[in-house]
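Have a look below at one chain only, the form predicted on its own, in structure tokens format.
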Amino acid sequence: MKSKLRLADLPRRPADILKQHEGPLTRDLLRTPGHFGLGQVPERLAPEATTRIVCGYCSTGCGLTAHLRGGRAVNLSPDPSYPVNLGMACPKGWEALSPMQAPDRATTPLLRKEGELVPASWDEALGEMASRFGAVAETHGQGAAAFLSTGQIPTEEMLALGVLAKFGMGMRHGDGNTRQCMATAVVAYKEAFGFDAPPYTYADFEQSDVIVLVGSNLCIAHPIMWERICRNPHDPEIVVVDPRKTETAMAATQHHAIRPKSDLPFFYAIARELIRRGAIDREFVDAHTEGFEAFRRFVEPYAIEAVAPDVGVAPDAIRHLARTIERGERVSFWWTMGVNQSHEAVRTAQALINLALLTGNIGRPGTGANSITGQCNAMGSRLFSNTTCLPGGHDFENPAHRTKIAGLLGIEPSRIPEENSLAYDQILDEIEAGRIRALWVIATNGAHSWIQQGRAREILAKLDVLVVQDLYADTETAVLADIVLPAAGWGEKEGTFINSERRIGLLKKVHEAPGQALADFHIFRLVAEAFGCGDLFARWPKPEDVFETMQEISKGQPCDISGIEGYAMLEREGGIQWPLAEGQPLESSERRLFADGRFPSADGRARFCFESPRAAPEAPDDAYPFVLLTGRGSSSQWHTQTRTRRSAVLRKLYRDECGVEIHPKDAKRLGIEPEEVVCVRSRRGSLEARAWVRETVPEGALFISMHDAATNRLTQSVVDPYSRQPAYKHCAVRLERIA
């Protein structure tokens, strides 16, 4: 029988669990309006007035309420008007403001000197930034310059920070950390459908009566979107494939608990049963798709039977949701960090694609093959930051392409790179060669999430110059740097995030920045000065001046957003989805893709990818008889904790400590008691950990939250050979006791 999901299942909201703790700033908070809505207003704090404003952290896009006091933020709460969250927030929109008001903020310019960063003005660390980056080209070549983006600012300062690094300073090489998140769903998608193309809106949570959630936790890693699956009137059937037993699994009609990384043939014998079934869409198939038959032929030897003992999955519940598939009317397939970080990601990802292809379950409500964004502002990333392709889904390679950009940007076509940047992993693997030697981070930290960190931090050391440019000067990455730049945040400057429904939300300036900090967009405009290539921002002197030329950029592409007019229509609509090209109309806030059939190929036609399975790379042997698996271990904690560990909220609203969860009949047989401190160890490091005795890991798998800063001394470089995003989810590791 099915459970029915409540509301009231969901963890305790923020207020409840301020409540415990004492403090007269906490008193104050929990008494002034739109923050928990409880109580009177302590006269210091009344807001004199609210903006709207979108959240900063994952992709989900909250619209969120400013109280504003003498023009500064004060306090924050959920948007009820915002199309998305409808009201609601998790913990780290909530508490947003905190982490800005830290007070180790970065406030100045840092400039190694004697082994030591001490202070500097903008003019010394710009001045020292563009000498020592000009004498690695003399010596070694343009090509000796790199960069390493996000996936966390806004949109219009990506564009501006690609312009000015590949068409200004001469670097033929960048990328973003939405490398290590969502390059497997790009790279999908575009194989797929032509283009990268998320169909979905949030609508489709509550519109579907079945729901397939693959390697996704909603209820931590994406809160309000699982408050959308609760606000489902269908009773929807919930299904979660994921080895473990998550918060999601737990509420959930149907948990198939696979093996790790056993998703490819546990989906082509899904497939082959809904074939020989007859549980297809055969109209639609014939009219809208390519290679259905090769991939009927490819998936026949995956039968029910020979499949089940590799997956670890009943042959009965295999067939259990199959049939769940086929009877549903509006079926709409999740995935997100589960499937996108392993050694075979793009093709798991087009396994699902398959699913809703050959079942027609996309274009229309309640459906859709839909990748779960990570960062905040991922989806800008894709389109816009003229790293691994030109903006607006263009390509380097094309001639015609570049001449277009050119145009657009007022410069010669023969500033643009005529080939695709290298990725991330090979943009470090070009480091450790000695081949690039200078390079840029802007609002990353790679020291801490990067694949086998040892690895990652010991090629940082041998770059003859590593400039940081972030919040703060004490994340992992920015100490080992050569200069920081100390950059403005959140709600401290303007511009756009898009996020995982193809929203794009405006981000308002409500705080000042601290000291000598400054937005991004301006700290570019600086470094374009320093380095004589300043003409480039002639037509930017503010951001949305940016957003103009990427309307301008967008014009005739899948992602067009030339009929958006401006910042104002952004706040008016609560945000918009692409596409919205010039003279087509806005009918309504929540739209999706394909619901004529026609994709964004060259013959409007979606195609059925597949590839046999691999063995994944690091089994589990004698020596390290575990697979490690990672993950998001709480709702209020952000990737590498840069912003909300510095939140005393939040940080009481999960353990702050290295943890590992371990089966209790593993932990038995090794003589492990609960809360015992262990030590993990993988072939490239160890760490030590608290044990988590639970049933939530099965036999003989191991689970570390990825935020811990240690977690990543045990993961191994491996990556997906088509998207080149690391495999976090899988390695070989050994439990010892420590004495």
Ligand SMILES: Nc1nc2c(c(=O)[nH]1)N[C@H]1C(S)=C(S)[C@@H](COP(=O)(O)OP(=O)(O)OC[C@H]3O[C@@H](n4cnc5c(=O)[nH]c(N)nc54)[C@H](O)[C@@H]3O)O[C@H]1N2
Second form
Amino acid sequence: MKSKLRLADLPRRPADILKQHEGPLTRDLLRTPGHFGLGQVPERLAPEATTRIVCGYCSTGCGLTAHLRGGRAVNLSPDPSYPVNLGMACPKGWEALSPMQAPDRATTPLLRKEGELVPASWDEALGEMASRFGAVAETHGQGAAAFLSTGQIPTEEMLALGVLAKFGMGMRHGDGNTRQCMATAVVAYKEAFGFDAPPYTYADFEQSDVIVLVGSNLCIAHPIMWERICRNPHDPEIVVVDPRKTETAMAATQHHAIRPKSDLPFFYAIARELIRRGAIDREFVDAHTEGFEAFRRFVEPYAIEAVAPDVGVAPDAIRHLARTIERGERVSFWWTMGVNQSHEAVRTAQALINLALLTGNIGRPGTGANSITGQCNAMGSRLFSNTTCLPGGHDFENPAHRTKIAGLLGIEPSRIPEENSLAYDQILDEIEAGRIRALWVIATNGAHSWIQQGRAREILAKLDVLVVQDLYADTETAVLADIVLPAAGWGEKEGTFINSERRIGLLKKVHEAPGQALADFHIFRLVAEAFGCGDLFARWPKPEDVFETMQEISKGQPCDISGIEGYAMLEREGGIQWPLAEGQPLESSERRLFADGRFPSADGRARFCFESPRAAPEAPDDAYPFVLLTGRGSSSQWHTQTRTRRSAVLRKLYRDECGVEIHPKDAKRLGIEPEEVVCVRSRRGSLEARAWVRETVPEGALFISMHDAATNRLTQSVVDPYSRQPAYKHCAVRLERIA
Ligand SMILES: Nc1nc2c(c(=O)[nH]1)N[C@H]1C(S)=C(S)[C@@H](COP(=O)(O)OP(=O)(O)OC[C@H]3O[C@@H](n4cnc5c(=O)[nH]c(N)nc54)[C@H](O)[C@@H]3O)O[C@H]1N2
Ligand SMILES: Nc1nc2c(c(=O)[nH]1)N[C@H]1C(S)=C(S)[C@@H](COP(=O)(O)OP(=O)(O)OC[C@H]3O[C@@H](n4cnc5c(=O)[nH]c(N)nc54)[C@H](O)[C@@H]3O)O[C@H]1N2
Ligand code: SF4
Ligand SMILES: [Mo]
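Return the form predicted in complex with this ligand of this protein as a structure block, the form predicted on its own having already been given.
Shown next: the complete complex, the earlier chain at its head.
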């Protein structure tokens, strides 16, 4: 039986709801009158002490030491004993407390009344949510509600949300901001390896003799990974493939400034050259891969001389990179958003996977085809959020998987949808078409970050009801909401994050959430009660119980974590990389996948995947002659800036205004002076920005950081056909002088 909304039962008081599930954490909660934060600082911590907590910004997953006074964190410093960062941290990590302790956090639920968002009690807000979602379900069916979540809450909360929304509230569709970020890597790995499995460990940065970074600005976006490269004692060749001369490109030993979106022919030409020279690992290819012959024939037309003019790199430079890879003994290939955010993103990621397979650079120290993730828990969202796959990498369309998951959750298999969820862009299309009418947004700010923002905002405005659950009530998305639910965030709750190298790290509560803000975990539990499906949480009084469920779900999967002995073991070991199956010894604090050449596909082999390049959808023309590139601006800014702009220290570390990088020759041609304010216009919208005249961008291209709220007015709704990840890094724009 699918659970139905029981509007008559609603609403009940949060305190009553929590009492039903009273456990060690909720007991504290109930003892604190008027305060609904999750629990106290764990009792094992002395009031004046230090404790380790994993950073909540990027996927590097650094360990930070929280310094407590009176049981509350007053300062942070990098943890020298954590295997990820070895005593280093970037400015965001050092400054992670102040945005949380900012005076303008969301402290009560808000309800829109007569056009204004006004404070309300949890009872009112959840009652309103249940009755409005209920009304939508009654008129338009259960499928008319959907959710959009995130890579920035603990995995336990992601699982709780996914289970609640899809198996409790009856939603068919839910996706996350990981679509904007990692969907490409997921699909590329699944097709090539048989499972979404980034194979590396950070020690590989130190063990490579050739490091190839593609569409990845490590110095800015993953500074501590860059520090790991700096510790490499082998004097490595560091190759950057990026149209921009980024901070990372400047520090590299080779920079290939390819034309935007010409990665495919570039890497196919390198593959052809390696094959032609016999510089491949034929033994590895024969024993462990599928499809080499077809790939060899496919790349035949991609001669270096033939592709060079389109790629915009001299033939000798391309040949030099092929030789570099050929000579390397331990070559690692790394990619980030320059690859993932493209109209042909999956095939581009696979072009890199192909190179690693061809040359046998996988499964050994210092090698790999390595997707670097973005958010602190993107990897958790990929595996356990119940959006694109059933938890633990299971398949909605596989009846055996549905039965297994239902059994482990103690629910009827019929509560599990039999088809995959729509992707983010398709959910927006359904809203536009009037078929999805209620949306719940958790820990993401799509009204700023989604591609072609003007259209996204128009679509959000069509909803019958929009609920936004965030730390702050003034995000670009929260101000559009009908109901705002105030969430406790990083450092205010327990749970785990999974970093880029598959390491599960521990998040702890080191200070109180303000006002009535609640851990997302508790909000989900209250919502479950309000929607008449509180049974789903019966086995989960606290996040660590959800972790146990994750372990059971993972059993027998490539991401098996059944061998982890609870949070205590994560604490003791400094995080643990998946897999660690029951009985498997933890030989080392850094482990990589595929050492035996076996891949998690049905036949144990990896596949060469390839396809002819396609032109980017919006080529520059006379009216819009520039290509616009977007991305991270500085190591002190995070995405839509809801957190980082609340730190006075971080604000001093970047220029707090919108700037457009333009090549000096283009500026001169257009008569634009350095620092002049100009208008950047695309077919979809425009913004004003200061001209930053620099050789960091090639002629004919402009760069604007994604942190500015207006940037996505310019971008165009284009997605990769396989991953449905937006192509944020290519659209046509023009520059106008402001009279
Ligand atoms: N300080 C900071 N760090 C962050 C984040 C943040 O907001 N701030 N966000 C985190 C997240 S979620 C993510 S996903 C990562 C992103 O990390 P990165 O992907 O490293 O960052 P981006 O700047 O988005 O893009 C990387 C580069 O792709 C290049 N590029 C554009 N088009 C092409 C192309 O066609 N081919 C190639 N080869 N390159 C191209 C751009 O010029 C850019 O330099 O950063 C994470 N770390
Ligand atoms: N033009 C352009 N656009 C881009 C990109 C690009 O390169 N160029 N990159 C894309 C990428 S890779 C990404 S990942 C996205 C990121 O896009 P978003 O996810 O929209 O960006 P964030 O600012 O990280 O939004 C996270 C929100 O969650 C809230 N939050 C933080 N912690 C918690 C918590 O514990 N609980 C709750 N409930 N809320 C919390 C924050 O306050 C914030 O409002 O942007 C994408 N957009
Ligand atoms: S590099 Fe990433 S994980 Fe490390 S301190 Fe900076 S933001 Fe946090
Ligand atoms: Mo991302």
